[in-house]
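Only one chain is given next, in structure tokens, and it is the form predicted alone.
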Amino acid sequence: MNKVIKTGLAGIMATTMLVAPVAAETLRLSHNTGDTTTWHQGAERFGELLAEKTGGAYDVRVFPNAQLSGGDQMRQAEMVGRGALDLVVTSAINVTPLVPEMAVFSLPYLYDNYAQVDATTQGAPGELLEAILLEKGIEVLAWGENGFREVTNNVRPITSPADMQGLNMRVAGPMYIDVMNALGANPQQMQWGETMTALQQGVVDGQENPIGAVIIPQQVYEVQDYLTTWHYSYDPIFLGVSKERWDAFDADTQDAMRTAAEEAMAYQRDITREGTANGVEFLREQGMEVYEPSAEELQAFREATQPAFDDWAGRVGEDIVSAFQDEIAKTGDGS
């Protein structure tokens, strides 16, 4: 008798075995900013569409604020290109030091609108950076936006480049050290996560940041006076997976992989442009004061610029510009 009730108990347990779920293997994502940006956002719907579309095989853990590379938002690129990361989401700007050629994307006032920017990024040229970013490990899986990037501060309204003089700004990477000395600023390179604090205590002015991605979810509007609509930067971010990673993966998942990073990137997109559009009105009803700059006055800017634009322009490599400011003549005015 006890040998029937050990021989079926064995059975059951053998069954229990066969149909009880496989445990999801944990992907470990980081990125830049908060847990209320768009970015966040734009990762978490990445992890629910690959979890969805690979039938619960996988699970995306989000880690924002750079949190796996010690705060230090440039490392996190180089982190997942030798293996130590599976995904970052994170802004062409942030890589520059391991991809110089990522500045093509910010050179200032490259782009007047978002047509110019999608031909780019969803096109031949953003293709051009994919191929060099796999060359250090990284296979772009989409393109998403922090956006144009804006100037705010606490001394004064910034309406033409002589405001900018004498400036202490909070800069993101080492092109915009040098547009913020052109134009006579003190720039100080600083990871976000020191930044609010710098700005609250005065060790700097201001800083440059979107508003639909990183000035209102980031509340930056409780801690600066003054905001200028100067658009002299666009940034987009990218979703990357680990070459090493990526390659591990069968066909399948890698497709269900890419098509969930386009779908989530698609939604980023999306969501940081209805904030955006939203977004001055709102930052006035916070007590900002907001400039918007004319035509002639956007001009001055750019003329201001140009020291940079070339500068940079010629580490990025003129092909790699060419290509981007082809593209671009190719959409007129965007209208």
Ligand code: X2X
Second form
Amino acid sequence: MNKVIKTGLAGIMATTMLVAPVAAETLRLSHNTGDTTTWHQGAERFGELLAEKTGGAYDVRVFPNAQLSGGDQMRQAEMVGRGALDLVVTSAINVTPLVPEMAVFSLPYLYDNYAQVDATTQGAPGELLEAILLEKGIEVLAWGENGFREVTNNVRPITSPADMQGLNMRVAGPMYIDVMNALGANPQQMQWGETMTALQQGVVDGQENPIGAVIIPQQVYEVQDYLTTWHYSYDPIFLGVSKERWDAFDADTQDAMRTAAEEAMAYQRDITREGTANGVEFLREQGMEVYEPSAEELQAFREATQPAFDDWAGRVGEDIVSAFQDEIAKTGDGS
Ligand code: X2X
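Switch from the form predicted alone to the form predicted together with this ligand and give that structure.
Full assembly next; the chain just shown is listed first.
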């Protein structure tokens, strides 16, 4: 057989192997927001990219609304850790019951801007948390964004800490209970999946979440009148895989998976920031009264939440908090 024919045959065989109906392996990905959010879009994009990069060897099925953990958004991380779920997109605050150090990202007023956020989540400080998560059986593939969390309610515009007094606030996790108490509000921890109904029925007066990732796609503006852009706490998300699963993949699959995750989360950050940038105007069009505090007004919120910062910085540990603060100081004010 001459070389040309041989090469041609090899080509045909390779093509046949690629299109042969080998069943794709299904990987289950859990997250706890609705299917309209940027979390969901990022997860879907990951599935598309992974299929593309592995010739269709993997089929990622995305399950929103914490369906796979019985509606419990905190339990997802622990399930991935013990191999009961393959993949997760979850936010730092949801992982704090399992890994208290994850609260570092969300310490009140730690960050002023996205440049500071990116220097830590995409840099060495983020790797400190990756190492701790790995000990819990979770391999972090890439960091994405929930965002700066803004406060909404149905009682009054929030312009100063005193306005928080006595408001019944739904919160996602333990650190925010302490922050809300420091502000004189009545916090109540609740699943995100139950929050819209609770707001609608007046079980709680308000909640706090990022504009681009959650408030707009989940139509929180339909059930809330007032929003204040107080930027009090940043919340990253990450795409993680069960370590047990990860260790069983060959090196090429691991490469494809990490690259797909990095690209998908970069896309997810982009669309989240875009949605946030246009968000205030959109929310006003929907009838929300939006208050944008001045630098001095933000300082008052920063001071009022300082006790919660100090308490949680202690729980996170000085080494980790300093690593974040040093990186942030190096990055500067972003101007
Ligand atoms: O529950 C929330 O508020 C949410 C959607 O932001 C998280 O999952 C932390």
